[in-house]
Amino acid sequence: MAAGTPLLKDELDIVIPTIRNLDFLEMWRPFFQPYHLIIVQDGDPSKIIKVPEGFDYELYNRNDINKILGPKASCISFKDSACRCFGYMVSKKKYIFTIDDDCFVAKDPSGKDINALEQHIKNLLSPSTPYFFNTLYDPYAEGADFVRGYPFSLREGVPTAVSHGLWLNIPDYDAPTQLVKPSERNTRYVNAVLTIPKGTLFPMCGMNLAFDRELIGPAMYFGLMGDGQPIGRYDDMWAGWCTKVICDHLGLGIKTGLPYIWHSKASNPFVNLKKEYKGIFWQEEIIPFFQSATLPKDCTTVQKCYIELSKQVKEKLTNVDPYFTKLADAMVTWIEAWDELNPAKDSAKLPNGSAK
């Protein structure tokens, strides 16, 4: 690779959901301009979204989604940032980085601009350690290693499927916490990346996220949210819970920590509460469901795992609310649409990982 060539330049797409002009890209230009962008326009498809000059991009609005997916477009949320997962589906690259349009370049404690994309790539290209916790965090990071007592048999690690980044300034709080702490800002920069242990769930935020599309892409479905649905702001949570269960089953890893972005705008807590209030109750039953979910050994691909999860959702969560029957059906539709747009090659028929 020539000196100065951006990492994975031809192997990564940046997916951005939006309802507005993408002026925020100017700040990201030094880091994003070499890459291809997939912009998923939410809301009114007749509105013109302006993209700064010099970026290589394709833009899809609701009319495009309906045209490409036909009846299966029903699985893609409307009037909600969950629509971003359509970008994951139409991408042809190995890696995806997704970011919200109110996220700007953060600075590290020395005042240097943080290249969030570069850090995500480093996270994805180094192994994860989900089976034994390393007290120096990521042992593959510069200046770190495995500590005394770490089993040598586990030091090879496992492939990293997901890199989950964090935020300075506006934290990713739910509505009740926003209402109690309206002025709270995150100023703590923690210079650490760690693997989330096997068997541990986490709240995945979609505004600063990267993943290996070939390893885990079909599990990154952001559910049915927004217009016509009884819940919102749980799109990334749902994808995170499903993805973590499947990664644990297939022997894949998820990292969280660096990189940070600067989250510039706090959303309205009263609007958020209206979107979240059912989810706040439901999650007390959803999370135990995922904590106890197991997948059969013959589920050796992400698609097989996801279809099996959809069956369990329908069987065990429909009693929480009929919405979960509709969501389970949408999960199946999502996989069908994914496979139509991403037909399996001979090599792709091989398992994504080995069931544990």
Second form
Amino acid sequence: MAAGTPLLKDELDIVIPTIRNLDFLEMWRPFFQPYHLIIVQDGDPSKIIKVPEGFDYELYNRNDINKILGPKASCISFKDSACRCFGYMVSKKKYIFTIDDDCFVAKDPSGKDINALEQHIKNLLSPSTPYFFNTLYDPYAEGADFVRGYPFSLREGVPTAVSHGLWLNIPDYDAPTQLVKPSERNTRYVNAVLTIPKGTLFPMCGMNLAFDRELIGPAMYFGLMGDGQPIGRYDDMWAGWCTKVICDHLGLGIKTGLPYIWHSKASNPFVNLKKEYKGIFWQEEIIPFFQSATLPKDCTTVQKCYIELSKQVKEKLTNVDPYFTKLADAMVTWIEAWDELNPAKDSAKLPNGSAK
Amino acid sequence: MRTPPSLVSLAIDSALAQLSNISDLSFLPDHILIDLFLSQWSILKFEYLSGENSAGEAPCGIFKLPVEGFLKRTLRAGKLTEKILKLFIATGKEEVLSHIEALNIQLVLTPVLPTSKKNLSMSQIIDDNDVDIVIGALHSDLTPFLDEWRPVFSRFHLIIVKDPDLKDELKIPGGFNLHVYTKSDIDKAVGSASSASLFSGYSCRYFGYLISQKKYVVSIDDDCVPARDNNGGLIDAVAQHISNLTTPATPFFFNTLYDPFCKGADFVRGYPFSLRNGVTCALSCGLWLNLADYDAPTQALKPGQRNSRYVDAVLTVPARTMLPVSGINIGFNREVVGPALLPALRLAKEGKFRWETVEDIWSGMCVKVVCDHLGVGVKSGLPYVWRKERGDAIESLKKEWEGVKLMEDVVPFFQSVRLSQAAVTPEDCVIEMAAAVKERLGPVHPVFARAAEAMVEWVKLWKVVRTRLSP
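Could you switch over to the form predicted in complex with the partner chain, since the one displayed so far is the form predicted alone?
Zooming out: every chain and molecule, the one shown earlier first.
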């Protein structure tokens, strides 16, 4: 029988971006109360966001972000949940779990409440297997293992940097799909966690996400979105593509699958379309860029990888739109801000040897 | 006190259980025949009313006769199948025929399959004639296997290839449309030298792939039976494989909601639109409940471990990602990748348990490289089959562990092999791969040199046999 999953309550921060209220925390109380919360308040800083009693938290609004980062605050988005990455930067913990304020506790097929945080911790604490696909999915899950033909030399796996969870009820569709299928609900509970293979990109959703801040934190920049920007709803996508390229380069793993949360609110597809519109076209160029991006061997830390990526973004994507020059500069600003707030001993070091 | 059963009723009970093995009922006295018939009928009625008919056969009309008396009999397996109904009709007995007429029993021509609509909604409706089910017979008595799969297999053509090393006669139940190939057939088709080196043991099924003339092939090990899904429904593994093969694969970008073409799912936000058409799926790799396909060391270490996790997903294995393809439960598009499924890597002490083979792992990686090169897809996940307990992992481990060690060389090779632009057919691809195997792996171990030769021989055979078979 598997031992109980450690709580990690002193090693994990929960980062929540919000613009309205935090009522949803009541439902999560049994699972979240032991942990420290970092609330990043987007929008009007004069609005008071009420945090339910009994939670230990720090809250940052726009004024706080400007005060702490000074001119570097320009890299943090405004009027977009992308601002959450400020929370990653100020955290002092090893692990981050981030969740949207319209996500609730889901139930598994047996009717039991799913402790999403516990599953994320399980995912992060067990290795990933990006070099060879295991047809029985996560070999470290209880009741599973590596299948016949899986080389023994690959069975130790690599450290897991990211755990990407999924959503029941309102699926994370883009605006065109939402418009075509407004009433589609995700009711399929897929009882699996799997490692995304090396060299394969994926669309990373920030609604239900956990990562090892020490291993990959600086790569989790959620970009320039929202107010004053030509694009929205691509923050987590951008972070996911950068993160995957860097993880592949550094020999780290990314898992997807369990846990599920219950996504309750369908955002307005017309509003979404306006935000995503450019992104839908740009992603046709962005994806091939990331698919072919390579990082030199001397990029041995996440920061170095990220700075190198920002150079390539400026070089190769600016002809798609001048926005990418701004974004590339913001990526550099982000790393500078990260290093300032997380001096040398906290910065993400290479976990186990040379870059691949 | 309960009346003890009469000799007649005991005989009828016994006959009920054996009905499928009886070929002629006309010798029975009329009253016993009627009794037997109505008992058979009451069993069907009970199954129909309680929804227990797992074969999914169409119910046979409205019941008017008072058959309650017969419902007290112990329910056994007997179903009013076409064969048994014909038996009764063949007796020519007036009363039996009038009962049949009164009950408005229609001959069930083909069983209605419990195929879930969702599997077919996105896929093209295919002709049953486009499918061959190829079974490698490593056991001589295929009756339990085929009887369990009957509801799923009976509408298709079956190719049964007997392991040339198997000495006993094959026992195959009736009611199927099938061809059986034994050692002599294989020898005649390809010459006895080839047959010995290429088609022994689990590899006998490749002969079936070679001579099949259908577009789709589904292959399941003869120690597997249909599994049940989380709702208790019987899984139609063939329908699921066909659905996988007739809906697109998406190897160039990972969809976090798995198969975007299945009902209730779609591409997620961030998935490039230009990639949403997908590509042809050439290979469908299914999974196994109960005895999973572990290697011998793993199963020996965890002898009691059984796979009970039903993962309700099909996903495309991304391009350039290698995987261990288990031959236990697969489907493929023979027209697109047929020649790439090949018998080549034969272990020195290869045996008759999957723990003692790696031929399918090798074949699967060849197919994946070919698929990646040709721009077609490979899916993994559903369907599940139920794999029965067989053999002893520790015994297999003592006998054969070479295969486990060889994977250390095999996997890096397939991960790095690259084919030239000139290779545009699966045959071209296999030839190029064989040359690479000979050059890079041949020096490592003689088994690889032989594999390279086998691959070349296989392509030659494929060409010869295809030419002979084509109209």
